[in-house]
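Given next, in structure tokens, is a single chain: the form predicted alone.
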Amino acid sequence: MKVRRLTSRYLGPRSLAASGSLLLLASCATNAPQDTWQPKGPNAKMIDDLQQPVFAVAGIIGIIVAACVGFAIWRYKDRGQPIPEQTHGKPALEVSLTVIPALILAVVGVFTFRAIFDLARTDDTQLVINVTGQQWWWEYDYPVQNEWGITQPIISSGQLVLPIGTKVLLRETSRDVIHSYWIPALNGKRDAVPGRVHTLRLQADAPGIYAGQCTEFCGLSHANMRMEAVALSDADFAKWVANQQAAYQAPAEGTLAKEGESVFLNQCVRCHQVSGLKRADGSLAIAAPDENVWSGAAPNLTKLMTRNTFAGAMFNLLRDACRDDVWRAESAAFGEKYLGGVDESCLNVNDLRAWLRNAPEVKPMYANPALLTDTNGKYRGMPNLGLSESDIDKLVAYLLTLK
């Protein structure tokens, strides 16, 4: 039997072939929710009316070159001929190559720096929203703004939630490391920096939620780093507002919910804010995250099943069926699905349960697990609570009443 061996004769053509198969099956993707070149308001507008021409000029020109050193290679192979005339010391091609590239750049350039500083503009936001960064959620603080019906401070976190057609500045910082935002729909990166505040200004043009992602390596768990924008008609976000400031409802007596705020007090509220959580004393439950956390702080969970996502948006609250029905309602019915937030019927129970059973398992939060704590004894990320199934059974109750 004959073995054919592979030479860079038959290599180079199959591994471009198979490069090129790899290249164009990577930009097939049919639902790309992170996708730059779907910008959805006109800040991320202003970024792709700039990229597509220069990136169509880049193509051009990237094909020209392409072709030109294809044909040098199969012109010029050593084939034993005598070496061809060198173009070194003509000046006229060399001006030309230095110049016409240089005025490329220079066009670029000027729209580039237009660009900046129009997306860099604060003076006419109308809503404010502080974003803060940490290993490895966003947090959203919404100040009070009478204006918009924000008469004591919102706090969030894996969502941030903002009216449709509104200029939003996004006053952003960070707890530990550089983190950066990124929603690719709405506006370009920011970096959230610790001891400085970086804006960005964001706008949507149609109810939805936009995917984003950290992009600035952060961590071990930098991937799972994730946010989401919500954006929401005047009337909705309005109810929103009004929700998210509503007196905190506690659980019926006797029910398997009230067993749950029990357990809630007794291990969570050490990290855990539940704004309006009383003990069974009646004093307010006070999280205290800086004597646990090593960042100092924990998501808020306050009104938790209002959002779709949980643990740094890395696990969705809804199952996929009725998270599918959220993301693709159509803009006019939206906000009614999105305000019904979650039920029993919908709750994905197995990720929720899987992170109160064992956090560390499902979300890497340090490599070496010796150091999950610091020399301090402070939790680096969620711990293991090392809670019992009947202990999982009533929190889950429980949460699924922070509405």
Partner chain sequence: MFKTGSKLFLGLSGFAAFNLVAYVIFVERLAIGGVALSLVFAALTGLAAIVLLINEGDNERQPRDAALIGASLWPLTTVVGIVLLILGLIVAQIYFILGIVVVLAALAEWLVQAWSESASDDPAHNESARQRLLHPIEFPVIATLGLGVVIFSFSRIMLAISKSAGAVSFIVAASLVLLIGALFALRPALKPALVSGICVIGAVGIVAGGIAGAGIGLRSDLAEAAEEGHYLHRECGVEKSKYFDKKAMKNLSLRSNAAAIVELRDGKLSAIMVGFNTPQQLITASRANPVTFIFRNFDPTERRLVASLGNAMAGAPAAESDGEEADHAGKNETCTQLIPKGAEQALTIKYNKPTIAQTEPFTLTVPGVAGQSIEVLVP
Given for the second form:
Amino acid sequence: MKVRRLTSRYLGPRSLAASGSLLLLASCATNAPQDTWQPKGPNAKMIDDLQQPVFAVAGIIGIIVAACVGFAIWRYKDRGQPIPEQTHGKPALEVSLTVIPALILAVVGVFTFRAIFDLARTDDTQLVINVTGQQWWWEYDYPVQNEWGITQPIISSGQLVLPIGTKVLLRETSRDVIHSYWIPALNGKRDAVPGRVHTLRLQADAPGIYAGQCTEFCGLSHANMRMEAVALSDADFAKWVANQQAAYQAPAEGTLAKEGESVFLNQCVRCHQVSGLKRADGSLAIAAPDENVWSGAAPNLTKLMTRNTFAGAMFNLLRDACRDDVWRAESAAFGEKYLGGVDESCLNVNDLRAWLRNAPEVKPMYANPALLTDTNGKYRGMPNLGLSESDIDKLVAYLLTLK
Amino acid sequence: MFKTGSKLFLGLSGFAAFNLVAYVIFVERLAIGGVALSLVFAALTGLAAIVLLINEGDNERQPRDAALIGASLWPLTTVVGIVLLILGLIVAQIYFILGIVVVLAALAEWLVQAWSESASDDPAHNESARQRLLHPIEFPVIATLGLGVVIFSFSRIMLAISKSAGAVSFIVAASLVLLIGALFALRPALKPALVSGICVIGAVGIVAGGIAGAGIGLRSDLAEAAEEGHYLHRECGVEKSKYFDKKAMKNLSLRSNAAAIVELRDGKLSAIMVGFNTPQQLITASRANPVTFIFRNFDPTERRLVASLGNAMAGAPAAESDGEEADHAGKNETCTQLIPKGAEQALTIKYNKPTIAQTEPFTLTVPGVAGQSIEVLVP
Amino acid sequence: MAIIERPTPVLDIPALPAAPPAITPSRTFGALKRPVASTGWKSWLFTVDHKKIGLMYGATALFFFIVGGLEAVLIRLQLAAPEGKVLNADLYNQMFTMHATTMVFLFVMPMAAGFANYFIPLQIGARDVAFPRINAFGFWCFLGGGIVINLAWFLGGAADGGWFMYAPNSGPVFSPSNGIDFWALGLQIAGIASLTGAINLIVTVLNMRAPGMSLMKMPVFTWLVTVVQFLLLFAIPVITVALFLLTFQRSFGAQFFDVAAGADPLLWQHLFWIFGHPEVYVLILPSFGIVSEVLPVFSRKPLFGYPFVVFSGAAIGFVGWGVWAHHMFASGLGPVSVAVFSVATMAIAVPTGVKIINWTLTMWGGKLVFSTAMKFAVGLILLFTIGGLSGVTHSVAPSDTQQTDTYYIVAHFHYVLFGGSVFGLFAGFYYWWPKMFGKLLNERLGSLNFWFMVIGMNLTFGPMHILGLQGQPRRMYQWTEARAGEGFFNIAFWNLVASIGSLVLTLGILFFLINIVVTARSKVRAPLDPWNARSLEWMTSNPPKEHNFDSIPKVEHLDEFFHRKYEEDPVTHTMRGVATAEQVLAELERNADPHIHMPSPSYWPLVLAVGLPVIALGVIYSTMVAIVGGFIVLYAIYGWALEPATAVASDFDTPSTNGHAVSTTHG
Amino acid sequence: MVMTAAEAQTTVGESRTVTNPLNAVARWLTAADHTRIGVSLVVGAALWLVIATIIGAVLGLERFDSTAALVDAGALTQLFSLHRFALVFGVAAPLMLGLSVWVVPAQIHASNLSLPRFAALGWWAWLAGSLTVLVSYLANGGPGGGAQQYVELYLLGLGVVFVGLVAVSIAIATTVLTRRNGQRLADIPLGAFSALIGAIGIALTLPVALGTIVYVWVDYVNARVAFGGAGFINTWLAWTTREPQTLLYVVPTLGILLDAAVRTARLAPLRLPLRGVALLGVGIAATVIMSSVTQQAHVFALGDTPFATLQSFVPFALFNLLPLLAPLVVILLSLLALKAGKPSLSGAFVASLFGVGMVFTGLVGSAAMHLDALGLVGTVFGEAALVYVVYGAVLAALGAVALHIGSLTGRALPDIPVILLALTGFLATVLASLPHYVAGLLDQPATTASGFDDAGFVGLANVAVALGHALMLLVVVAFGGLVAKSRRGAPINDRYQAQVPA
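If the structure you just shared is the form predicted alone, then what does the corresponding form predicted in complex with the partner chain look like?
Zooming out: every chain and molecule, the one shown earlier first.
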């Protein structure tokens, strides 16, 4: 009797559950950049389609249990009734109550299976991008793929640029510790493990910027290891590709930027590569970060000003207003605005100068010269270079020419 | 009070004092002899005091029966340790350390034995006290040493005789052990002396064989391999020795998630990479990061993959590798071993310099297969 | 030692054979004379009494609970607002690492061990555990391990690699300070406590049950704790191996997790989670056991489906070994492994669900008395259900790749571990306090404690579901306004709510501490059977005598004590009282055993356990110190081995002529 | 009574229970009873004596013709040095200590030594050390040797020898000093007393040598020459093998002679006439300690002024003449004892009398060497003095064995062969040393086989010396045969035993 009454209550809570989940949705932020329930591509959509019903079922079951317990509390509270019969259970009831959740989970399991294998496919890839994690930034390199106009490898960091509607496959690895690559709007996360190559499918439906965050704890500045995926239309992507492969343009003689170039050659090329940059004697300036940085690499700064962020996407290269302008641009206009890059009027000079002045102060990094014994004197992260203000002026002027 | 002994020592110390004075007066002052005589004076006076104190041994107490102090191996062992110690001082530190260990162990055993013998008046109890203290240490140590000697001897035998003889002798030895064990099991009432005798003969035989084996040295192939170095093959060309580690090709290729699988099939070399639907002739590899290639040979002849490590503009090599680095004919190369058809082996390379820093590109080639080359592009 | 031996006066101790030696053997073997104190600090330091050890476990764990709680509050204060400045990045990383480590290894596990130590011998009608000295050794190891782990705070900073301590970030290059060394060595020492405790309790349960107590008449708490001990028995060696490798990598230049040397860092993850997932059940099952004791008592009904609860507990114990990789869905295992572990994880929800159903049905039709213990038990059912259901949502591997390492996971496991484990432990405190200390905890303060904890817990961890689903990752020392989203209910809002909730929660726990003090100062003694309880531990005095029972009861029923007090009316099937608890107890005392043999106290467990931290410090700082520690250990092993389990006759107290005069209790 | 107890113990310990040869070996390896340790030391010394006599014979023949060379010139230095080592630390010291270990416990009514295991350590250390030294000599080590590692081996081996001798000495001295049966020191047999004096002397002086070795060794391995390197080792250590230090090693001979006299004269043990003087006389031997530790040769030379002469004479008298008193007093007292009792000729007495006489002769020679006027320093005179002392000790040892073997093993030696052997031994000793006394006066240089006039007496003297050494070898072998033969025969009653009051 009691059991029947219990099951008859199944219907009631369903409406309760519906209203409950409405409440839950209403209680959420609008436009949270890393919202996992707002898929912007088919991979994330696949996950979302799977999790929505699971959450609903879980919610309903939760409400049923709560209702039963609540009823029992109300109904069987000690009101002086005699000590009840010492019954030890009803096996039939228990078996059925065991089988029902098992069946529900079996159904969920079937759909889960399919999604797992679909999300692991690699044979339908249209564009491959190598992604390498490092404390605390990501390096992207685009292998030669003639069908995309990539005839020599493009190397970049901070922002992953990809064409919309394209099945992109990230080949992830790491140079030091384990990181995890996660753009919630495009797919779930996948760890970048040193010594291994892991794959992650990404596909964006519309142009725009999708935010992400390293989600495997990777040491001191883990919280500051962010990433942004920039989706461009095919045409815009082709333009971006062409620009990335364009030859280096040295600043004009006599300008502040030219002086900045020599400061750069003195101070920065030990670690940072700018493809095509030549020394005064005409030789190529090849960075040797492996001699100075523990992980063996520092971000490649070629075409720096085509990116919107620097220092592992911790800081914006654009002032807030200019950045909002890009981020909130309509899909159609987005590509053009993004490809416009950073000019002097939009440059976030404050953060850039602070970074150049003393990098470890604005981003926690293992750059204390006193603590370098375990890394054979090599830094992890950018050290304080002790630049003078005028050097910083010159460098900023020079960096602005890297477009 | 004053008896013969104390009188003797007092007299001697008096004589020493007299000598000291005479020496200082007649020979020289504050010389080594003076110092020594003072010490002798002190020592004799001390002895005199002791003899006075112990009343010259004229003690009516019932003496502890000195005969109770039974035989002991530890004086001899201590001396063995001392000899090792002095040999170590001269020859090699290992003997010195061994000597210290032996001396300390012997002294510890000696002390415990001495302590236990005076622990109570019951010899059985004393012996059990000693055993409770020392057996937990002695048995494992002795067993380890004994096993170590047997195993080491056996290994010397096995290393000295040929492979097939080794197998045969192993089978024979194992059968013997089984047989004798079975006999023991069938006849549990065998005399302990017989059993221990057989065991001793067996152990002595093995040790003797081991000594002989050590005298003979390694069999030829092992000697050759040892000389050459197990993994060290100087050239990426022809194998010098057929005794390289063939298992390496199986283990290393088990590594999952490699950057690329390089296949040699029908005389063509191509790279299979996840994400690329067709075999590639160009691999873009991340800089300053270990890249693992797996080489699979489908060619009927034994082949190896050779990676050129470039020629750095600076003096340092442009890449590091766990493979067999070679520097022949001025080339900076690394390679897998020769692997037969159907086998695979991994090769991990870390490219520290970009391709643009090279005058010639990084490549992967297979010697003997002309015109097939995969370029590794390092941005 | 108060009661070691109660020789009957008519029997002479037989004379030792042969002539008495001039120097007695006992003085020959022992370097130190045995401790005999039964009161004062020495009686605690050298005790082998399972009850004293249980209380010391509890007190120490409670201390670490406060420490871990303060760490948690600091974390929440840091995250209350964007760009938090309470802690810097380094300190924050240490804080969350140590919060988890403390709560898991130094609070929940030892607190459960404390309850198990205290109540398992009582529940199965034994006088002590099987290996009393090892039991004491276990406690000192746990204390030593806890001290070593926390010592790092004062010696250059605590461990900062997360409690999961993933390689290679935990290696010497990436974490050069000594914090992780302290952590790894401390956990190895504490692991000895768990391992020895596990063996001890398994042997105790299997061998020392009262006559008539078959396995299926054993109290559920004992059952589930036994399952936990088996889990520990197999899980602790795994983590010990992992920690050993880590220590060797850090202190002796080994390269087990060094990628450049050809290692695969995923090895650590597999080792850690093969331990780590069973560990989750190690944390939760004792609380399930407590709740399964509390609910029947306060429902006045036996546990619904006792065999189902027992077997589902055992099933969890088995299946728990096959789901570790669900912590690694995002680590690139490959689709087949992910699919298999995903389904296995769903499967484990079933036996867990069985427990929820059985508890609910135990209440169904009962006569529910809402004491504070009962409130916590019911709170556990509801809160654990939420945690369990959120667990089901990420057993679905694809959605787990969105949720893992976000606050959604933090919310999930806090509902499981706080709403589950901690609420269960609190139910245990309120339920067993009178048994342990002879006084009832204040119910009014208990009520405040419960409601503040429930509200605080939901305020703290409820919003974390939303935070996680909206993409806030874990283990970030700061979050930025820029990624908080828009609208009133944005990430910033929920972070603030969670931080406020943590303060409410703190208040709730403060009420508990106040309650302890108030109760301790109160003069009111608890009645013999305050809750109308059902199992054997209540068939002795409050607190129990040192030898637990004057005579070992013969067991005929599950819930033996209840069935001695009540009989079923054959017609109405209702229960009517036939005896009071006092009468039951008096019956036992009438048949008191004349000859009770209790183990004697010993120095050696403490000495042995002191050597281990010394070795640990030596591994970190100087080999010479380690050698000193090694000698302490060797010395203690010898002392231990040469010491008879029971002291010589001269160490016994004067026997008394009746059963009561000699029975003192701890304290 | 005393002897019977010792006899019983020895019997139980040795013959009846030995069934398994392995057990017998183990029993000797683990021995901690005075009989086995003492016999081991004596046998070890006997083997070294074989080496020493052979070397002595070879050296004598080598010096017959100062131009011809039997032995490689390079090895000659080591051979001289080894001869000295063999005589002193191979033969004299272990022989006397071994006899003491064997006999003393029985003499003071103890069943064993006080520190038997320590004595066992001493025996093994002496054995290992002396063998090490032997090996180092064979491999061109030793003082002035060329092989650096073997020079080190010599030094450290010598150190181990010293450790062993000191250990045995301490065991003996402790045994005598801590006897616990109510016996007064004045009442113990003079053999035990002289063993005590000798043991104390060794225990006080050899540590000095041990310290010297440490200094020299550290100096040597660090390639410094503060102590002069390998060539100067003897400069620092030679005093341990020179008279009068050697007297300390052979002090027990005095007790042997006195015990033999008492026995031969059939006196009760404590009825030796002027027993107090005997104690004093033996005690005087200990004054050698003083001379040794000064580590200098105290030469008497006439000075320019009386004080200068006095300055030279007093140390000479203290350190060279005073020790002479000890054997002199003992010899006189032993003869007095014969006069006081009813003596019958016994091998033990003859051998020990010859022995102490030889020791005395050697010491006289040593004193003569310290007379500046004679100019004997650097001649073979010194070698002859040492041979006198050591061979004297050997003769006394023959006597001691003959004296005690009966009571200790129950099998006595026949007197006549012992007397004959003693006479032969005396002849051998005289042959091996007296010619060198003369040659020394004729300025034959020591430690060289060339560069002297070998015409006439000197060459013949060297041949006589070689013959003497060879004869000594024969005596020792014959005595060994005698002892072995007696072991085969049935136990006979010691004819002295009946006269020992119960």
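Quick caveat: nothing in here was measured; it's all calculated off a predicted structure. Positions refer to the first chain, counted from 1. Note that the rigid core is defined as the largest set of C-alphas that superpose within 1.5 Å between two forms.
Novice: Superposing on the rigid core, is the Cα displacement of F111 between these two forms 2 Å or more?
Specialist: After core superposition, the C-alpha of F111 moves less than 2 Å between these two forms.
Novice: When you overlay the rigid core, is the Cα of G70 off by 2 Å or more between these two forms?
Specialist: Superposed on the core, G70 moves its C-alpha 2 Å or more between these two forms.
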